[in-house]
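For reference, the chain that follows is the form predicted on its own, supplied as structure tokens.
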Amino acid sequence: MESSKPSQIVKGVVEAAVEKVGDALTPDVPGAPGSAPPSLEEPTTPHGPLPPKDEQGAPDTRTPTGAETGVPKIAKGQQGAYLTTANGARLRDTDHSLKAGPRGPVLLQDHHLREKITHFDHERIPERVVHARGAGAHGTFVAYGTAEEVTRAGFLKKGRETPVFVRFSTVLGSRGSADTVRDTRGFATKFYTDEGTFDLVANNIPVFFIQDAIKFPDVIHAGKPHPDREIPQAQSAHDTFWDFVSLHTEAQHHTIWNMSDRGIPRSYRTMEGFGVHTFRLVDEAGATVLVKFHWKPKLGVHSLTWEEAQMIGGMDPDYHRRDLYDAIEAGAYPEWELGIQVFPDTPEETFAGIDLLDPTKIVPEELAPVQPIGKLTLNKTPTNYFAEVEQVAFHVGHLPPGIDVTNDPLMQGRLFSYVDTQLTRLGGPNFTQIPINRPHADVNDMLRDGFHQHAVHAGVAPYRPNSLDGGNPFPAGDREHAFVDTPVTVAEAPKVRASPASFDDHYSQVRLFWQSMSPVEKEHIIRAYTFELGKCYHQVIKERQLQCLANVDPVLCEQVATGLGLPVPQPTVPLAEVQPSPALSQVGREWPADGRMVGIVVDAQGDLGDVHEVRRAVFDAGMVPLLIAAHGGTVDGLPVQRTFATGRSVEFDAVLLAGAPAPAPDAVPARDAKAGAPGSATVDPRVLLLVEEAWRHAKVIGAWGAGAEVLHQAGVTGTPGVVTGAAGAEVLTEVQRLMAAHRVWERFPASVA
């Protein structure tokens, strides 16, 4: 798909919200916690709640049955200038319990204490069993019209704009786990169409561990922490996971994707999404095709290095969440194209010999190109995480007319599970009435009562047929765009617990993925398998997984076995002849750098002449510059965002050196362990450490003037991706060009082909 810069600016709000620092006008760096700067003293003059930040959005103000109210979105939040009880009675004090004298016992009649503590005690709800750790954002989807010939779905008609809410997530970890763990990522999108809500509940990996939903409890139990010690958290590097996938070999395809760079994405913004299953589309005439859905990021698909992922997990567990929200605040709105692979709807439901109902298989894009059908833009962050991101509820069965399911056995099980899980998590069957879940279409469902019923239904006859309510609600037909359950002929067969023979191939597509990787990506896969299996306690589990790898590729198996110190087994099945799919590789193309973070090391005592110009140029390129200095505050009138003590290379996509700062007063190992890194008497050792880390993570590094001395002392001068020049603007131009490839992988030649 075409790659283009989604935003040439650093958001109008940032350009408008300039702050005067000395004589320089500079855009704000994203991340301010509130919509107005705080005062030094506690405010005492009453006023209403502050408005949301400019980049924040909220669910539409609709009734529980989908009607527009016309009420501003802010009306759903707190009201008035004064503290009240939950019932609106104004309060004089919320700092002291009601007591029998200042030193006496607390009185039972203290209704405010009881209400406050009781509500606090019940603020938590059960977290999701899977996908507990997540982040979400509001946006819009605009259809290209290219899907009109294969589906009657109204939101896919040309030019139709549909509001959406997207939730990204990890799978295994708890709600409090880290963002950058090696794991599959969820990519769930709620389309608020005028024909009913459509939930495309996708992942960043196009296949799944299992072919039948009945195995879902097994794979999740295996991947979750061990039940005796509740460790390890949010990881697959342990015995139970590898015990399962090495025995249940249909999981091998998903596993190699997890072991690839896809398992540690750089950002939600640089992550593909896949519907996993095959869907059926229905056009106006009732004709059908089979499709697979794909999300293609306009910024390209990029990942972290494994060392980066581990470091970030300790330094900034909220890295992906912060990155998403900062990008939206900065105006680098994340964008994806939605595309479909289209297949004939034949009785066999296969394409090019691939069973389209097998969720452990892909159809290579070279065989069935992905056809763009619309564009998703995320442009608003949540106003309240719990109300929106935590309470949003997705369901594979939320389908508009024109989109239908297939007999994929994993998909069929999800049709039950997604509704069932909300009953406990969200307290009953009325979860679609929570504001973030409310449809943007008329609702007249005859469903009544239950916990948390917000609708006040009129009438006396919530049943059909009826005459007491005048026959309402009436069945809809084709003219009213009613949903149609596609009349698919089911082949005559006995009732059995079995899978078709086409599901038996567990290795050919694993080999296809491996053979499609670039040499550096293969190195990363070898390292991931070696690391994960090296964390297992039992040798037999390592040996069993090595046998699986022997059935994939001899080089992969031999390299991992060498790292584990184990013998190399021979394959037990013939190695498949496969045609590599270049579309599976992340390497070899160029993409925009919107929203990337650029660290600029400055020396307060050195030449700062080019820093103002470079900083402005970084902003103008749609990226975010962060100044790194020996101390906080300002340097030459510019705000410092990181110090040598607080900054680390993993925060930045590229590093620029505008000086060679001498060791700062706090460069004392007893105070900052990073200051104990090998260094010299002339450059702060933490700056050298930052450069060395960025270099080994294959990031672009640039320097001008005295900054070149840092490169010399770090020993990286003249290596690939290290840029020097006489002026900052000249260096930045070349750095930007190199950043288009995301990493400088040629810095580290691979040992495998």
Ligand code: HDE
The other form holds:
Amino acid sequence: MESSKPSQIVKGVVEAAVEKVGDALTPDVPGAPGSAPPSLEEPTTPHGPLPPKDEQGAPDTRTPTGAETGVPKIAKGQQGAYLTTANGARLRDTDHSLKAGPRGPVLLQDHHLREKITHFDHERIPERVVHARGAGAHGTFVAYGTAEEVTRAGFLKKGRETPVFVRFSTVLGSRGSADTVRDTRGFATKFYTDEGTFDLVANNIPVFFIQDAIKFPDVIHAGKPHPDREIPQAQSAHDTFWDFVSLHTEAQHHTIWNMSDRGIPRSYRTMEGFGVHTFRLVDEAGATVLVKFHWKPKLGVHSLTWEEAQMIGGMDPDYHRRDLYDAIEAGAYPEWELGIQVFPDTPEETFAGIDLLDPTKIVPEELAPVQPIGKLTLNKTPTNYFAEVEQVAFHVGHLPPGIDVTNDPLMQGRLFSYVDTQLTRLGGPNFTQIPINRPHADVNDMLRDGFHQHAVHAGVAPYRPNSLDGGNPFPAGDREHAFVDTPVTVAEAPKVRASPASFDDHYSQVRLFWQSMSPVEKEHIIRAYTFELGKCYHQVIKERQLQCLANVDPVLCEQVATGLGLPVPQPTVPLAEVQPSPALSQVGREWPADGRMVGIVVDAQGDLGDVHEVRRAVFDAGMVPLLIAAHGGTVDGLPVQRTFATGRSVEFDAVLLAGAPAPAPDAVPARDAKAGAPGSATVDPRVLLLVEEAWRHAKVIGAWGAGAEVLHQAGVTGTPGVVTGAAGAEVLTEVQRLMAAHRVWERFPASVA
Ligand code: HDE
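Would you mind generating the form predicted in complex with the named molecule now that we have the form predicted on its own?
Following is the full complex, with the preceding chain placed first.
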């Protein structure tokens, strides 16, 4: 697939399917399982495994020690035409156990039965203790060369292309939880560099709840479901979470980010990523700078509305996962730029008065601009979720020469935790030998044996010094690009369990974040706090959190207190004087609409003149048009992807009305509760509901011809972001222009400034 023409590819995929006689009912839109259409009858002519889908990637075929094998990727998983045992003996029957006669007992001798059931019994491994639910994709990273001045890392040299695997995740939910819950998102990238693997284990929020790793079990125990009833799943709207963050007030900065729109991303493709900690970069001469890593999405940072997030949680719990994979399959490859904020490496380790070792603080981009150093493109979906997404193991300590850690006490603890956790999760110490984790650099460690050892180590001397293996492996020096632990001076100091005094400021940057929000973003934050605290049982916890909000901003505190029906407390610390950082706001700019979903309501009985043209124009704009009609199948030769019964507004970024369809035969509330929405004799109530929901989620709506009647009946004609016109093409042009801003926020004036 060519990455440069996503719209052409999307169009090609759907049109090819439409042309297939008889296949129009199941058009080949992204997401179809398998690489070939299935036959109606069970296939019986033996042949080898089908190839994976074009857009599926897989780990490189490397040995456990990083050498290329040249083995075709498909042959790693399975090969041959015939069903076999795990040891390769061909099998005749896998449908019946071996029994003493057709009605007799099953025989212990049935080794195939025992192998099949035993393996099945052990298919599950422990889920990650945090970030259990995730989705991953393969891609490439191309360096601009702009970081060459500050780091010797080879993969950041100009034009270098490095294979990567990225795993996105939620933090609190279990593996089967919904994608759209309010939570922080993980954004972990494995760069397979030829100087060793670099893992940038990042989040979509630039600060963390705690300043010291020793508090990690505390914050996670508080955020996870209550231990007695194991409720609620995958969310922070409960007493233990608010109990902790209102007492351990360094958590307040991260908490306001979670309560903002950042906590409910529209898509993984529209999230920023942040390394959170300050890293140290080292150049060829050993000179160092301190940096913070940022991922900037090409599509901008966008979120769902809270109501959408809740609806999607029920309707399509796999929403973000599906969005990621559909976009890649459609050729709308997700892209991010990697950037760094660069600070001088001074003994104080501060910048503009901000402590760079405090992971609850940001450095506003206005003070230290993010300088782009390379581009990430995700262009392959996994071939096997378990082998790749579940078994990938990240570690903050996977560092190539040129990138080093700092004394941030949160980072220091992570350096221990990430290896430790894999021992249980992946069943032993050899997890770097699992295909997705295999480095692309030569490996010659002296680690030996252990569960699931895949390398067949030769030699007799896995120790140093040795002469029996000829001295191999040899220590590398500077010329061989060895990793150097930066000789940072550690001040003479007593051993203490304490933090620097600067870590005591828990409110100034919470206020900075609040002050940097636009009015509509502030409304959403007020709503989120009110909702979450409203879900707590205990009033003291609500009161304690209100006290924290009083220390952030009087308006925020007062609005939330009003919603909770509680008195407004006075601040206990002076309100900080802060300079807002416009870069923190998500609104007010324009962004490309690649891969956005546009729903087009058609009336099979009405005028379909413009529909072909508009649908094509949506493709040409790099977006995906989905036709919504009264019934499945085709309308005027075009495939119907959603019906009034199966479609819901939350799937679409914009809705177009090409007609005003009359109530369909299945508009019966007893069959489809949506049909119970207020309607009229002339328009299907589910179409009106679609428009009303899209409208209150601040989405662009367009109509032409008879479609304008739907707007009229929904009572939204002439409101902001509702476009009408004589012809579809003209309406679409205006709709597209408005979509660049993501939502039509002017529709809802804010009550706070
Ligand atoms: Fe993690 N974190 N973390 N974390 N983290 C894990 O590692 C941990 C922290 C992050 O997709 C675990 O393999 C400690 C900050 C991501 O596989 C575990 C502390 C940031 C992922 C762990 C932190 C992160 C993890 C669980 C406090 C943003 C998912 C399973 C010191 C910069 C990686 C695993 C994936 C996963 C420990 C704090 C990001 C237990 C002790 C800060 C994206 O090792």
